[in-house]
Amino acid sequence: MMDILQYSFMRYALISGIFVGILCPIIGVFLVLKNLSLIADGMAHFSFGGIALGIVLGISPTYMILLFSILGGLLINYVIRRTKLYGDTVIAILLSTGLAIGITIISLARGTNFNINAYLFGSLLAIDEKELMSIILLGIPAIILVIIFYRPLLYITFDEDSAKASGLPVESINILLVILSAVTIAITIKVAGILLTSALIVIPVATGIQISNSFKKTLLSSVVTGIISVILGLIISYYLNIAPGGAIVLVSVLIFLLSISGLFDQKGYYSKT
């Protein structure tokens, strides 16, 4: 571990991938206990059409990933909540949308140089000490928002009806939620790519539920997971020389098959507190 540690991109990518590993966990537990889970594929497909758009005006494609996904969470909140269609039909739409936007501004401009690759698949060993900041000045705000509006959020995962009884500003939360997803996924795609940043959202959450009792043990256990497979994913793509980011999706997926084996299994009843 600490020959890899004595490159500045291994720190660099360490550190980040820890940050995500905490990030993602903390906004995926609501989505997915909120039936979800998809939105986050969604959202960040739609970024596609953000991306190429910041590549062709000369803009940061991480503001763009930022503004496009945003824009993609609130139109799938808003479709859903102002027709009958399915949750998963209105993302099957909105991902569409942002490959299509992305895929026709790329046809247009073919005399500019892209370099989709790193979106697509992520391109966590070439984050520099600039990007690092920009993750941190990102995430570190989504983090402290959680814990401000914990209650709030917790209260619409589980009972949006009773919520809105109560006086909750559900729709204000729900838009909350989603700013605080597009964040993490304008965070994630570089580590990740666009193709597994839901997966790293996701995974762990899923992890998280089979071998906990309770939200909060979900909510922390899910973390844990999301820290290990970053750490065990870097180890294992810098040895093997593979790439970081499917590296560490895979070793996700690998602990969510043990938690599914029984292995870590916790009798009890599932807790909201």
The other form holds:
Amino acid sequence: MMDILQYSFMRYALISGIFVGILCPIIGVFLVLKNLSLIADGMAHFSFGGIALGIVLGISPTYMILLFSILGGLLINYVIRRTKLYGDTVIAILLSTGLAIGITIISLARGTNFNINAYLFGSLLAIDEKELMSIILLGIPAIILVIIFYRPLLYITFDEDSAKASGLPVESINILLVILSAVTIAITIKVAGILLTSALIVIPVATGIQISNSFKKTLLSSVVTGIISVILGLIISYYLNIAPGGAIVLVSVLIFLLSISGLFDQKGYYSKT
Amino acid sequence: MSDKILEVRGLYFTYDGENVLEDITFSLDRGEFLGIIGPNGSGKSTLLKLITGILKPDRGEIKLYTDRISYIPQKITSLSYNFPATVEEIVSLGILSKGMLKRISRKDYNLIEQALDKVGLLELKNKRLGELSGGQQQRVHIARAIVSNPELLVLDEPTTGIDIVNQTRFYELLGHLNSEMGITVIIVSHDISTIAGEVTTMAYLDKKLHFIGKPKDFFRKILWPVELEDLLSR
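I have the form predicted on its own already, so could you send the form predicted in complex with the partner chain?
In what comes next, the whole complex appears, and the chain from above leads the way.
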């Protein structure tokens, strides 16, 4: 283990990964329980348009991902509320729109030195000091905001109408959740890429829900699952020389399969049957 | 002089170009227990959402003389089924009506325990919500609603899918909250027989407010039970 850490790129990868391991589940738990598991996928894909635009215009892709994820999340929220469509329909439309914008821009700007793979599949091992700093500067405020707004977020996740009747500013809290999700996505795309970002947001949470009795324990076990997936996935990818994004997600899937296997059943919901 | 808690005047609400509510006017005094009945699609749930501020009226006005309102929506128990939270965690959400970022203090924990004790669920406080029966879950939501010491409690069809014994217990609990704690209660139901015994005021809503007054007048003057049954089963 220690010989891994002698390389600075591995240290940066580990620190960034641990941030993602914490951030993804603490945002994901609210999205999953609001039946919005796919919204992160939609926002991540939508941001592909932003990445392409950023490359062409010479703007840092991280900021473009952030901007486009926020825009995508707010659009999804708005369209769901203003139309008769189901959430997954709206997400599917927006997801494809973002991808189409990205592909169109890239095809127009042929000749640009554009490493599309890094964004689609992640580039955890290529994270440098500057990128690590931007991950920390975005990640820490996001974690603090979730701690501060923990209960209001739980209330609107449980039931928006009751929360609204009690005087909570439900719309503003929803917008906060979209912004926090966008920050999470912008950081996670570096680690797992557009294609696997939503996996890290959803799968550790699914494990947490499966093995916990309370919301607090769900949150905690999701975070532990997230961190274990990242560290174990990174170590495996180093020794087997495979893509870290894929290894991390596969570890999280494995933990999820263990959680539904019945090994933890004394705590789980299905224990009573 | 009567002490009003709610005044509704000339209220209209439209959905998809169709009037859901037309020209609703009534007022409610503090300490009353109002039961609203009416057929499906008569605008009962919409009226509650307008009163609690979840929806905004298209025309007319709603004046509430309190900001301490608790609302228990329809079908909340089906939503609770898979939610990973304990009874205590759900009840503690009620504290947030005192301030969104309020930390839960020692005193608040006492209030949470008192509320759970009042609804008879103190021993189940660490259970996952979905492990409770429908009737018990409804009482969890009552505890969540009363923990913030509300002046107005609004409930939408709370006993759907609950057996008759637990329904009766539930209405007794509401009656107790109303008479002992002085909480004004507004309840929507399509089951006239269960609410008629507890309420002080009865309303019949079908787009328009056809009747509001004492339950005995409702039966005697407005409709004979047979006709009412016919009306409700439309």
